[in-house]
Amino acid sequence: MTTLEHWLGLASSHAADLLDRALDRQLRLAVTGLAHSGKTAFIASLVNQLEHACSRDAKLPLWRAHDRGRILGVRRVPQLNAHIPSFAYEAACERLFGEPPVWPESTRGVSEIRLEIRYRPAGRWARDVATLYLDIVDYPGEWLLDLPLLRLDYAAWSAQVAATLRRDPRAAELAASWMHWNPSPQDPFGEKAVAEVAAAYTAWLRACREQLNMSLLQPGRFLLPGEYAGAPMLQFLPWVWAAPAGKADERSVYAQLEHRFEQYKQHLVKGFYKEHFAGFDRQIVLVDCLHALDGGPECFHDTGRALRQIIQSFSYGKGNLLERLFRPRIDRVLFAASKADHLLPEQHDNLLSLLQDLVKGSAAVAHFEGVSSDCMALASVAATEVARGKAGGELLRGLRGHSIDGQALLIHPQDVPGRLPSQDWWSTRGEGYDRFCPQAMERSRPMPHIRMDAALEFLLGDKLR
């Protein structure tokens, strides 16, 4: 193929992409969430449910197009963005359908997968067959947390971190490894000293995530730097000591840290935002409320703060034709409490109410901008089943499954608060919620789930009419 033919092919593909978007034949779905929310398992299950949509084993009654027999077939097709890694669907399935089954590896970079959905439109005068191209984009939750930095300057971000240290003594204790530095704002900049203390700050972020279950940890790329590991742009930290009196000298340590913060925003955060977020049509935000509750009150409130900052960073609202072609904007957002299978069915309503309370400020932002938003409790891959067993001579109803280390379990999980927990709830709560590995599944059948069909209806339903 000649160079001219190559560029003509790219131009043709881009033109077709624009036409599909203009005619509502293409949808870009962003899957986001904080750590432990199950983004990779969700995407694997979503693709799996769609690929089995026309099989007799499909269980998708809440997805109207499927329930009314209008889905004709779904298949994976090559993605348009060849420079972006493909979502590792087969690798995820190998783990989920393995012997023993295990959860897929966590997201470590941006990836996407494209599906072609053939369906019969509703309506008397509709065409016999129509096609919707669905692009599903996955990206690390750690990178998602960088978006709020675009609204902050270095001083404001530093003040935000300082407030966290004042609010949480546990985080402040772990910060001793870098807080001891205590420089003067006008001290001369030293490359080696800054690299060392920035490494200590990064270790602190990791400790806050792993030991304290915190979510609002910035900059996110420090935790998953990718190809930028070791770059000076990732060697800075917040200024939590005495602020400079007036403008700091440009060669001072304060001025250089401020400069690196701005370079980080300009080259990493803004670049990532423009390349990916500006092109999303729909958004699902996965939240592991059970993990947040297990982390204690400060972890739970930190999750709420992280969600509010994240949602305010997205561009919501319906656009006209030109905006849809060149500046697509999110017009539907779904907040989903994952791992509903870790609770008895009668507790799902409480889990939903808790999520609604947790994100009510964020959902209000979306509603104000004219965006359709909803909340639901779901399990992308159900790891348990409701069963009965004896304990102390009494027949009890509970959940049957296997623990992460493979031990058979039959447990009665503790209840979930139906609203933001009170101090009394925190003081009397139990030991926490059990974690389960996937149940054994047949590869020829769709993965068991809870309400994935409801998620499909909300995210795709209006495009398949």
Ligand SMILES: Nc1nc2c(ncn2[C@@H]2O[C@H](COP(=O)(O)OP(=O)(O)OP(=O)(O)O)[C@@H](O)[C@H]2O)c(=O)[nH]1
Second form
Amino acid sequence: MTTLEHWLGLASSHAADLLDRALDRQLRLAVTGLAHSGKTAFIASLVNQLEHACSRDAKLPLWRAHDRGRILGVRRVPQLNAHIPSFAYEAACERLFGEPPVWPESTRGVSEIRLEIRYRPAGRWARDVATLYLDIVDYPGEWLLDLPLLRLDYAAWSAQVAATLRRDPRAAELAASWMHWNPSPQDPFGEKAVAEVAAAYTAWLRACREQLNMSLLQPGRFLLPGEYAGAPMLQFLPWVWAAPAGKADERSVYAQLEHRFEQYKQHLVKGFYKEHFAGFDRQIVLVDCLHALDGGPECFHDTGRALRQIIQSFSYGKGNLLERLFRPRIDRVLFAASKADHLLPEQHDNLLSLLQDLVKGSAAVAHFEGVSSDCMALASVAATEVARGKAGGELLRGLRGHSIDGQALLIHPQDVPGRLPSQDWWSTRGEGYDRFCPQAMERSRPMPHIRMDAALEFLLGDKLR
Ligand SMILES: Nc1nc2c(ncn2[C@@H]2O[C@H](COP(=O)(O)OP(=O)(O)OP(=O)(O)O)[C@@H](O)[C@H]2O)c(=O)[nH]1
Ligand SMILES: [Mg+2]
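Given the form predicted alone above, produce the structure of the same protein in the form predicted together with the named molecule.
Expanding to the full complex; the earlier chain stays at the top.
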């Protein structure tokens, strides 16, 4: 292919893309959430439910267009951006439908998938057929926490980390490995010393994640650098020592760390979001409330803070940060408590109201700006079934499934608080929520789920009228 043909090809695909958008035939869905909140499982299940939409095994009664028989077929088609890896749907299925079934791997880079949904518009002549293209992006949850950095300068970010250290003595204790550095702001910048202390800071972030279950860990790329591993741009850390009295000399350690922080934001964060997050129409924010509860009060509040930071960075209405930077136009946001299959159906109401409490401020912002938002509890891939059985000689209504290491389980999950938990709840809570591996599933049938159809209705319903 000549260069001219290549450019003509690109120009025509761009023009077709613009036309699809103008005619409302394209929808970009942002699947967001902290690390391990269930994004990849959600995308895999969404693709699976859609691909089986026309089979008689489909269980999607709450998706109106489907219920009325207007969905004619869904298939995966080549994504718009050929330079971005494709979402590894087949690899996810191989694991989920494997023997034994296992969850998809944690995500280490960005990927995309495009689906073509053929449907019959409501109330038109029966032979009318329309198409909606659905574009979805997957990426590691850790990177999402880079987005809020765009609103902060180096001093403000440093103050935020210092506040975490004051609030959480366990985090402060682990931080001794890099806090002992204690330079003065005007000290000359030393490449080697900074690389070493930045490595200690990165190890601290990792320890906070692994030992303390913390989520609000920034910069996100330090935990999963991808192709930037070893770049000087990823060698800085917050300034938690005596602040500079005036403007720091350009060659001083303070000024150089500040410069790297700004470079990180400029080249890495803005670049990433501009390429992948521009032009979203809809958003789902997945929240693993049970994991947050399992981690104890500090972890729970840390999850709340991380979520609020992320949600504030997104584009609800006019004039927000993302709109100014990348012209997104999200008009619907769904907050979803993921992994609801860890609970009995009668506990879902509490899970939902806990989620509502957790995102209250953010949902109000979305609503105020003229964006519709909703909350629901769902399970992308239900790993349990409600069952009765005997445990310890007693007849029990509970959940049946297999633990992550394959042991058969019949359990009655502990209660979920219907609001932000009180001190009492923390002091009397049980041992935590059991985790399950996926149940054995047949490849020819759709994955079992809870309320994926309600999510589809909220996220796509109006586009399929
Ligand atoms: N029972 C149950 N567990 C789930 C479900 N979805 C996700 N999980 C669990 O949550 C873990 C993380 O899910 P992922 O989909 O990989 O989460 P993610 O948000 O993509 O995580 P990162 O890619 O690491 O950011 C899985 O390995 C499962 O253990 C679900 O619907 N039901
Ligand atoms: Mg993932």
